[in-house]
Each structure stands twice: as structure tokens, then as C-alpha cells.
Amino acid sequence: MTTYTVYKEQLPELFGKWSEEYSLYVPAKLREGFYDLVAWKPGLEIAWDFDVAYNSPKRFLFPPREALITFDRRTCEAKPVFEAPPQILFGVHPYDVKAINQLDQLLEGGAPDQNYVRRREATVIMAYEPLTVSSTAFWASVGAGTVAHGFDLYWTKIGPAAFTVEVGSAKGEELLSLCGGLVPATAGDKEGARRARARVQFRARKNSLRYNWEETPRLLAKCWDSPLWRRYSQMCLACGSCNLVCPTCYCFDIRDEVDDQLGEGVRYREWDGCMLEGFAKVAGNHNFRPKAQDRYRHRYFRKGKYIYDKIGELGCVGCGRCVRACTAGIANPLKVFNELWEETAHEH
């Protein structure tokens, strides 16, 4: 993979260039302890050593609401909807990566989402390797730290105004090049490139799982009637926070929507959550999972197990949002799998 050297005090001008033709999405900090992907404008403040980004990249490329159909309902005349922006973001950290990778698993196969292909084609991801880790993330111990593929560009920060940039892509290399010649990373830039990730992966190890975390689909199959189901979900508000923030949660809801003559109507999707309680009903006013416990369970599950079954990963990266956004403190996945595995260490 080849490895350049950028300064920051080329990046004014190349996030310029990038700007004309893609709209440029940096980590910025919001208030204290808050940061997340804005809108780049010359001068903006990136915050380099930012932690986590309150809402995941998910957002870019599946947005909480989106037009699929535009349709006349007096002429019986429908046309799909295909907006797909062409994107830039920058500064995508690698469990967050590793999120979108598994989103285009699951919805680039089979029978293609053309709405997500379509997004994801216009979108340049520029991974960025975390100076800081969250109180809250446990992504070191899911198999979430680093990231091989899925990106355009990945940056490291080497210095006070120093990165490496590996390159992962043509297109990548391409926008990279826009003010000029490359310089190749000398030998120096790369050790100090590893031993920053090195620091930080040490830093990640904090809260960990005390298991492989390959074993967790094996853990859940033993746990089904487990007690702690319903000892946390009578904690539970129902309110959807953690699939809001959740990179991996791509549920959804389709809606109708006309205009007051009954003419003219869009049909959207929206996110929906598997917490919230009527997401399982159905026709007839049926319930599949009308309690609590059966949908904190079904959460835990669906993280751990069912996409494990699927395609051989977690589906959490362990990035830590729900656990910082859940309004009852029940939303914690380290937490829940290593209580599991305390249970089930001591069964004969």
C-alpha cells in the first residue's frame, strides 16, 4: 500500500479543491466533550484529537429519511428517487469504517439496496486513526481497532503538523494529488505512524471483553432464558436512542405521504428501531415481541448473534454511542456480554 507524507499546512488548500466538487464532511467539536462530522468552511477548527463522533457516518449514506418514489396518483405515474450526492468524510475513525464495510454486506448483497449503492458510490471515505479513546468504547476488543479495507485514503497523525496517508484507493490518490506532487513516507514516518497506532490501541484495551470476542454468538445461544433480560429491560424506556446512534442498525419503516388534493404523493423511508415498541406489530395488531425483555433481548441478539451467523462479524463495533446516549444506563454492550459470560463461566 503506498504511503505518503502531507502537512498540515497543505490542507487549507486541498480542502479547498475537495470542496468544489464534493461537499467536505470534518470532525468538528460541538460543545464540551461532543464532537461530530460538519460541513467543512475555510477557517472551521477540525478537531483532530476528538474521540468519537456523537452520530456514526451511517447518516451519509442511509439518511433517517429518504424519498424512494415520487408519484400522481390521478394519472397512476410513479418514478423512483435516486439522491446521491457527491461526498466527501473525512476523518472517519476505523471502527466506524469497519461499521459501513458491514453495511455494504448487507445491503449491496442479495437484492441491492440502489438507494445505499448509489450514496456509497458517491461517497470518498478518508479513515483516521483516533489520537483519544472514549470512556465508553470497547472497539479494541471486538476486532474493530484496525481496518484493511473500505477506505479511499487513511490518515495518521504523526506529529503536531505531520500525517501519513495511506492510500487505499485510485480515487483516493487522485484528490490527494490535486495541489501538487506527493511526497513518499520516509522509513521515520512510517515507525512513527505505527507506534501512534500502537498508543492508542493500548490506550483502547481499557474496557475489554474477557473473552474472544468470536466466542459471543455461542455465549448468546446458552443465554436465551438468562435473567439479565428482564433485569434491565424493566429499566428500559422505550425511546429508540440506542438504534438511533447504533453505525450498524439499518431498520427501517416505508411511508406514504401526499399532498391536501390527494394528487401528488412521495413515498419515503425512515429509520425504525427494534426497541421501540411497535416495531414488531403487525396485521391484525399482533405483537411478536410486545414486551420489553423480548426486545432488549432481541438487540443483544441481533448485535451478537444473527449477523454473526450471517456474515462472520459482530454487529457492534463497539464504537460505544448507545451507551452514551441511552437515557435509563442500559444500553451497554461490554457490560451485558461480560455479565453473560460471568454467568455461564461457572455452569458445570
Second form
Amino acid sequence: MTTYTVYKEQLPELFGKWSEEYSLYVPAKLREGFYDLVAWKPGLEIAWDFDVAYNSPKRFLFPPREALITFDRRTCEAKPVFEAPPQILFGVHPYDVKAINQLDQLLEGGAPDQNYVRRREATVIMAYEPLTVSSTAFWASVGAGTVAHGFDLYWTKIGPAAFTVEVGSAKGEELLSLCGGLVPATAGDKEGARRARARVQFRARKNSLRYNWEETPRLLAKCWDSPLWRRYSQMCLACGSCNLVCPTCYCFDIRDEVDDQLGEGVRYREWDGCMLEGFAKVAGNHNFRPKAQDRYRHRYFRKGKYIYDKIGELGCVGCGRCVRACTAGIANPLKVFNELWEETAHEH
Amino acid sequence: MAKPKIAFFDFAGCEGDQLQIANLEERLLDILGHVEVVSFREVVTGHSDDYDVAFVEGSITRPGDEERLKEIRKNAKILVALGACAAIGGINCLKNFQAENVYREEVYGAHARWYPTYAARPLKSVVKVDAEVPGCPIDGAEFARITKDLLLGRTPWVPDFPVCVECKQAGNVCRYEMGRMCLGIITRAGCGAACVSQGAHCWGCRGLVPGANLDAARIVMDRPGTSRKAVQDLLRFFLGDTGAAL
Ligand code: SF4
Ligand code: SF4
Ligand code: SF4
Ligand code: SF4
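For comparison with the form predicted alone, produce the structure of the form predicted in complex with its partner chain.
Every chain and every other molecule in the complex is listed next, the one we just looked at coming first.
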């Protein structure tokens, strides 16, 4: 695909144009050390060197709470609710693009999730090569450091005021050309982008799995009875933070609420997580995973084996968000997988 | 079907929960349209002892309160504890960590001995409670939802997970990552992590979440820069009647 060179001074005009038709979200600093994608407005300072967006981009495609249908108790009629505001996510790091690609596969396969599909179609993804690496991230070692698809444009900062922009879709190219005069990237600019990528990839290897990530499902298959699950889960608060911050976790619960006349109502979904005690509780109050240990192990099997068995990738893109979010200090796929690898060293 | 008759009562508390309900204003008319209110000091005058559902606010702090509460229990088919004081004892239980003569003199001065009181406790320590509307004060919208569920014959849904879930949904930066304390890790959700979203931290007003891992929570809270005293004060603030308070 084509690559262009874009200069920083062109951005305000481009952003202004885009925000006429789209909600535009860009990386900004929340407070020292914390960044997030926030709504763009003229003059907003963009945090080009953000290490990780505090909240994962899934909230734009699969909001924390979302109406699914409205119903009428008297007539027993129901109508679907679809909301899909056009939006541009500017500054999505490759591991998060990878996470979105995964959601696409999981939610659009089988019986497609209509609400997700619609939001996804209305969303433009502008990927952005990171300049810094969060201290808890390990994306380079789980195969999530680079993405070949899933973006409309891919931005790489190659100097204080210049970017290369790789085109990923016709839509992306159209948006980029809204202010006219696109300049194809020179060989030198492309080389600059390659070097920028190599630099950050090198830095990202500081936190690494001790083995090739593709071994993870086989590793886990041997570790169902490991003492590790109990050792760590003793500290688990069943708070679900690790699930909710994860860019690839997509579980939800469905509930109804009626209006004050007890006539019409809305059925909505809300984020849920397998680490919550009531997650696997079914009718009759039977709980399939009553112990913290069962839930803790399940999450790592989900990340390292079940998702792999479905789509051939780990369910963890190494963003490190759960590591940061866990107040108990036990959510850490990198550490868990590495320790299991050590534990089974005599077998490999 | 005749409209269910409901009544409101209060014990030791500030009536803030009934006020929250009164504040529902126009929504209140719709919701109360499905019931007959026989006693509600904040909204209507008059009183009757013929009711199906009793909403009870406040803690039990005097031996004499027990009798009145048992009477209410006898009359009501369903007894709902309204707010933190009624559901978990709440801030009234702060006095349980002081000597009796100290708090009685502070409150009643020279006449202290005329007023018998005892350790503050939630309703459930005295009678069976069928449902709870947690919070200090309660959330009007949650009261409305629970009431509607009861009216529809459904078991009212109250979150059974910690505040952290709603805090993450709201996208807040965790207080612990800012070097501060927060009780969201052991407190029942349902408030939308209101206090954290407003810039503060959770004080635990909605009571312990079922299965709260208190041992782990104490380790999490015991961090460099926080004193044992600060941890103790926070755990006693609303949770004095629970196993969380030290
Ligand atoms: S499991 Fe943790 S590190 Fe992996 S993608 Fe999810 S939040 Fe990120
Ligand atoms: S964030 Fe930590 S304490 Fe909370 S559920 Fe996950 S592992 Fe348990
Ligand atoms: S700020 Fe409090 S409620 Fe929010 S995630 Fe952290 S501990 Fe939980
Ligand atoms: S955040 Fe905590 S203290 Fe504040 S309303 Fe919610 S439960 Fe109560």
C-alpha cells in the first residue's frame, strides 16, 4: 500500500475537517504518567510519546453499558436499539489494533454481534507506532508488536514534525487527502519509519517471555494442577479490574429495567468479567467456579489456551494494563506464564 | 389486585434516605402511583399500622428501639432496610469503638444517665430483613429500580461485585495507582463509583461485597506512605459492624 509523508503543521486542519463528520479521539495526558484517548478539540496538546492509553479502545466499540432492545410489557413487542456514531480513533498502538482485530474475529464470527458490528463499521482506526513502552508491557514477546491489517491509516513519527502514513484502506486514504496535496513518502522517510519501529521494538523486548509465545497453549495444558494458581489467587479480590481493562476481554451481562409506569423497558448489557465471583453462577445459584483459584486459573487458560484454540493467537496482546490495574499485584500474564515455564523446565 | 400498602420508618439516622426518595420528585408520583403510602413523614401526613412493605431507615442504638422494630416486622410482609445505617449500621457504629460514658456524655451532656443507649447495630441484628437498599445516602434511581422489581414480583437485583467494576467502566484512574487508599476493592457496587468519579475515594458506604477478601484488602492497603491508623479509620467509617473493622 501507498505511504505518504505528512507534517505536523497539517494536522490541525486535517483534524478540524475530520471532526466535522466524526467524533475524533486522540492521545492526551490525563496527569503525570497517565494517558488516554480523549475527544479532540482545537489546541489540545497531543501526547505523542504516550506509553499506553489508560483505558483500552474496546470501550469505543463495545461500551461499558449499551442498550440492546426496548420492549413493551403490554404488547410484548420488542425493537432493537442500534447506536453507531461515526468516530475516528487516532493513535491506536499496534497491540491495541491487534486486540481489535481479535474482537472482530470473535464477535463477528458465528452469530455476529449486531451492535458491535455496526459500531465497528462506523469506526476509523488510525494506528500509531509507539515511541515509548509502558513498564508493565510485553507486547513484543507475544506477537503483538506489529500488525499487518486492521487499520485505515498507520502513522509513524519519523522526526520532530514529520510522520509517514501508511494507507490501510481506501477510507483512510480519502480522509488523509481531504486537505489535498498528498506527498508520497521518500525512500529516506520510509527508512526513518523502519528505524523508529526497530528502536521501539528493541526497547519493548525488555519484558519478555522466556520461550516462544506459540508454546503457551501446550505449556498450560501441563499446568492445570500447578500450585501457582492457589499461591497467587489467595490475594485475589475478585474485583474484575483485570478483565475490564483488558482490550481483548469482551464478556457482558444482560439486564432489564422497566420505566416508572411499569409499561416499557430497556434491555441493556454491561461489562462483566470472569474474575467476578458471580460470573459463573447459574440458575439455582450453582457456581461453576466458586473458588478464587478456579477463576484465576480460568483467566490464564482463556488468555493462553482457549482463545488460541479458536483463532491461533494468544488472547493476551501484552499491553500490561491488567498488571497495572491489579491492586493485589497478582494479575500478570507474563509473570505467570514465565513461572509456569520454569516450573515445568524438567519437561522441556 | 389491591395496591400494596407501604410505610416508611426511621431509627437513628438523618432521614437522608427518605429525602433521596422525596427528591425523585416527578418520578416519585409515577412509582408511588403503583402503591398506597400509609406512612411517609417526608412526603405525606398521617399514619396507619396496616401495611405490606415497610421501608426502614436508621440503625438500632437503644434497647427500646428493638421493640418498635419487632412490631414493624410483625405488621409487614416485606421489610426493606433503607440506607447504610439500617443495612450495615453505618457511621452510627463509630461510637462502638469508644467507651460508652465518653460518647453518651458527648451527646447528652449532664443528662447522659437519662438516656440508655447501647452499641449501634443494623436492623438485621434484631429482625429478619428481606431486602436492602444500600448506600449513604441511597441512590434514588436504585430505590426506584428495587421498588419496581418488587412490584413486578422479581427478586431485586443489586450488584454482587465490588465498586472497582463500575470504576473501571467509568474509566477512572485507580486511587492506588495515585498512591492513595480506596475501599472500592471490598465494597458492593451500585453507585457507579460515585466518589471516585468525583475525585475522592470509596469509603465503603454500600457495605461489604459478598465474599470480600478482607485479608487481601488489608495487605493491599498496607502500603508505604499509609499509616495503620489511617487504614483503621477508613475501615471503621462505615464498616464498623462488619468483619472489616479492626
Ligand atoms: S491480559 Fe493483561 S496484558 Fe494481556 S492484553 Fe489483557 S490487559 Fe493486556
Ligand atoms: S485485578 Fe487482581 S485482584 Fe482484581 S480480580 Fe483481577 S487478579 Fe483478582
Ligand atoms: S479507585 Fe477504588 S474503586 Fe476504583 S479501581 Fe481503584 S480501588 Fe477500585
Ligand atoms: S464510592 Fe463507595 S463511599 Fe462512595 S457512594 Fe460508592 S460505595 Fe459509597
